[in-house]
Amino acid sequence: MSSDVVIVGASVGGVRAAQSLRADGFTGSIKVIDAEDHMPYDKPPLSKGFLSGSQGVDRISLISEKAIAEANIEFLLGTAATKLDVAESRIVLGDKGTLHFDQLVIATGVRARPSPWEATDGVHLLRSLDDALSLRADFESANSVVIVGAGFIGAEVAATARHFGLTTSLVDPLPIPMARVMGDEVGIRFIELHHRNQVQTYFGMGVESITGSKGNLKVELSDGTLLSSDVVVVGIGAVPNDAWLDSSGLLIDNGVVCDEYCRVVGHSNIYAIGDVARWHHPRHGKLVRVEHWTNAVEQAACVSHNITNPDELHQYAPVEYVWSDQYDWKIQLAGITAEADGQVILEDPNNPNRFAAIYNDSAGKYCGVVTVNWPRALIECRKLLSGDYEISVPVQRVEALLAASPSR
């Protein structure tokens, strides 16, 4: 197959689905655009390893220069898209001309929510590698840290704050934060190992304001408590990056609306995969959008196979899957737990730090797991989950893995 195809967005999602569509045998142009200018890299590290200064830049590289000559992609990076001109078939690049495309692939992604409070200097924001770099510089020159979110990203940066010894404070408008994901049970748990690890939480408080500059801050809380610090994180949700799509016509509504084959809606070329990419989830009967790693990946290789199989387009219906980590615990959640209705957790009486909550729905059935270091539950979880079992067979996987584990 011959043809140009356009990859707007040089993140997991945009580089797998180059590398996909040349492993599948498509023998047409590739370019991969980016507004960065960095070699494309993995975003997860940037709040954990890279932040920390265990990984460096080539430990989080997604691709190498040799790698993308044997592939023949051609990558352009430090250029942005800035708008799509669906009738020539065209994306504009700022006041460097356009680029014609046969196929679109829409991998642009989320940015983070920026902070609505005054304060500037010395108040980051975590999605980009410049992000993670001009965080760390700040994290070895200073004492104490606020966090104002506690969602995966917070935690995250909290455990990485306390690993260079900061006094670590973390502030979320929600009682029981990990509970939107998780149920309270479990979200108790996660405020338990913030403060075995020292992080003084402020959780059930919103922030009133955040004001002064690097070195210091003060961060009031609304109910009238001050903190004082260093250096704040805002780590408050992500936003879309569809901005420039606003004069295009494609559907927007929180992302980039797509059928379950990852087309965009109206638009048998264009496709969207990722972060940006809101689809037809067949197996949940309406539209999803899923901010994961893992998603970006397995959307990336369907929306491959489809332009390459034209005639053969493969639905995309994934079972959710994330992980994250917090201090020493390896936390992984498959399929869906938010909207689940009752949960059976199941604890390894040999590791205090060992546990699955296996979770049903309305109607008993089986919907989703969440393990804290203890992968083999996960993987007996979570191959479950593509069929229709009642919660008691996971359940029943799991007591058969503690009944086979050796006592202390």
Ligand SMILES: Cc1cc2nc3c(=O)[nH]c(=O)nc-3n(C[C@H](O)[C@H](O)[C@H](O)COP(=O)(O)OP(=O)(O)OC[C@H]3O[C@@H](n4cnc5c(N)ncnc54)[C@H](O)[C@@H]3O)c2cc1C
Second form
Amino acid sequence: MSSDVVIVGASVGGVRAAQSLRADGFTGSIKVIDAEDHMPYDKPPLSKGFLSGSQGVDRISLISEKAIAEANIEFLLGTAATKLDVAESRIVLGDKGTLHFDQLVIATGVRARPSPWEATDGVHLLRSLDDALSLRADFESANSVVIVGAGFIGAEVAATARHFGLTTSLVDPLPIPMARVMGDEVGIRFIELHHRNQVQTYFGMGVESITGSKGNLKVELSDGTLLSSDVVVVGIGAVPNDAWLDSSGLLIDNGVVCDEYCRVVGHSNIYAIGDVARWHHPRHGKLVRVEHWTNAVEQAACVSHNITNPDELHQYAPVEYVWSDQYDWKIQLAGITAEADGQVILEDPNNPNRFAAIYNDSAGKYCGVVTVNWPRALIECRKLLSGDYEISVPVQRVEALLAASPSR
Amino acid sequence: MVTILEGAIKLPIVKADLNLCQGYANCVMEAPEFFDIDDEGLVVILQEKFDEDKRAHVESAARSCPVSALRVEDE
Ligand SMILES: Cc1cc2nc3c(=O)[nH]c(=O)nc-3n(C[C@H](O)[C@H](O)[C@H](O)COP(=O)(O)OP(=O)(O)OC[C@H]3O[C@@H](n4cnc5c(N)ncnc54)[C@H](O)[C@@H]3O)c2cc1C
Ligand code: SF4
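Given the form predicted alone above, I would also like to look at the protein as it appears in the form predicted together with the ligand.
First the chain shown before, then all remaining chains and molecules of the complex.
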């Protein structure tokens, strides 16, 4: 099949889409454009090993020069898409001209929600390679940091700040921040984890103001507490990069709205993947948008299949999966744990730093799992998520693992 | 006889860098007939050599690894 595919966004979604197209036998031209100048890089390390300095730029590369040449993928970096002209099948690249496409893949991701507070000097967001470099430079010279937002990224930044030996404070409006994803019982364990690592937590409190400048910042909390720090990191979520599509006529509503085949609603040759895509998930029966690495890769593979096999379209119905590394915890989550009805927690008597929480929905059916330092249990449970099981099934699998593991 | 034949047919092989592997197990989900993970959370390659017609499948599993720990090579 020969035609021109244009992919907007050269992060994990866009790059994996280009590679999958070649693997699926696509012979037309593939152009990948990105507003950023850097060669394609991966984001998860930006709050972990790359921020701490243990991983260099070479370790976060998404694709080698050799692989780019072999797959004959053309990258146009430092080039932002500013407009989509559906009628003419082309995108506008600011003052750098236009680009024709037969098939378009939108992979423009999200950006960090900007800080609504006054101070800017010494106040960081974390989304890009440049963000991570500038935060690392400040961490190297600072003594203290306040992190606003205790989601995955905020918690990982706290862990890395402790690695630098900084006095670290973590603020979140929810009393148990991780409860929104994993329920109260597991959420409390994450608070204890921060405390064991000498992080001061201010949970259940909002931020009233952030004033001052680097080296002398003041964060005022809703109960009147005043925190002083050298730097502040604001991690309060993300917003889809869809403004460039405003005049396109595409349906935009908290992301680019797609059908179950990841085609933008009403268009058979325009697809969206990764963090920016909000698609109709056939198993959940509703529109979902997922900001997880594995989702971007799997959605890229699905769209590649659908572009190369137009007569045999695949629906996109993934099982959610995300990981996070915090201090000495390797956390893995699969399926739906956010709206679960209850959970069974299994601990390993030989390893106090290891547990699995297995969640059930209101009908008592198994719906999701969280594991800490237990990849073997995660994979057993993750495999079961594509089926329909009582919660006792994954529980028994994990119990069998425990029974089989030699006591130390 | 057998050795000559083995030398003549070059099969692709998949290798794992166990220093990089973090036990994310995306490879196991993609291609359970090729990969598993052990109790320590490290990938175990169940089948190192494979037929050419499986290449796309194994390469797809390699691309799903979050730390690029898997490589497909021609022997
Ligand atoms: C610090 C951090 C840590 C993370 N850790 C984890 C983790 O541990 N586990 C996990 O599962 N997920 C993690 N994630 C999430 C994961 O990285 C994302 O889900 C993934 O990057 C999404 O990929 P994407 O290709 O959809 O979009 P993005 O990675 O957001 O990339 C979008 C690209 O599009 C480009 N772009 C945007 N607008 C335009 C335009 N108009 N023209 C041209 N180019 C444009 C951008 O420059 C960018 O390069 C983390 C994210 C961050 C920021
Ligand atoms: S996907 Fe990568 S990190 Fe995960 S088990 Fe496989 S090789 Fe290891």
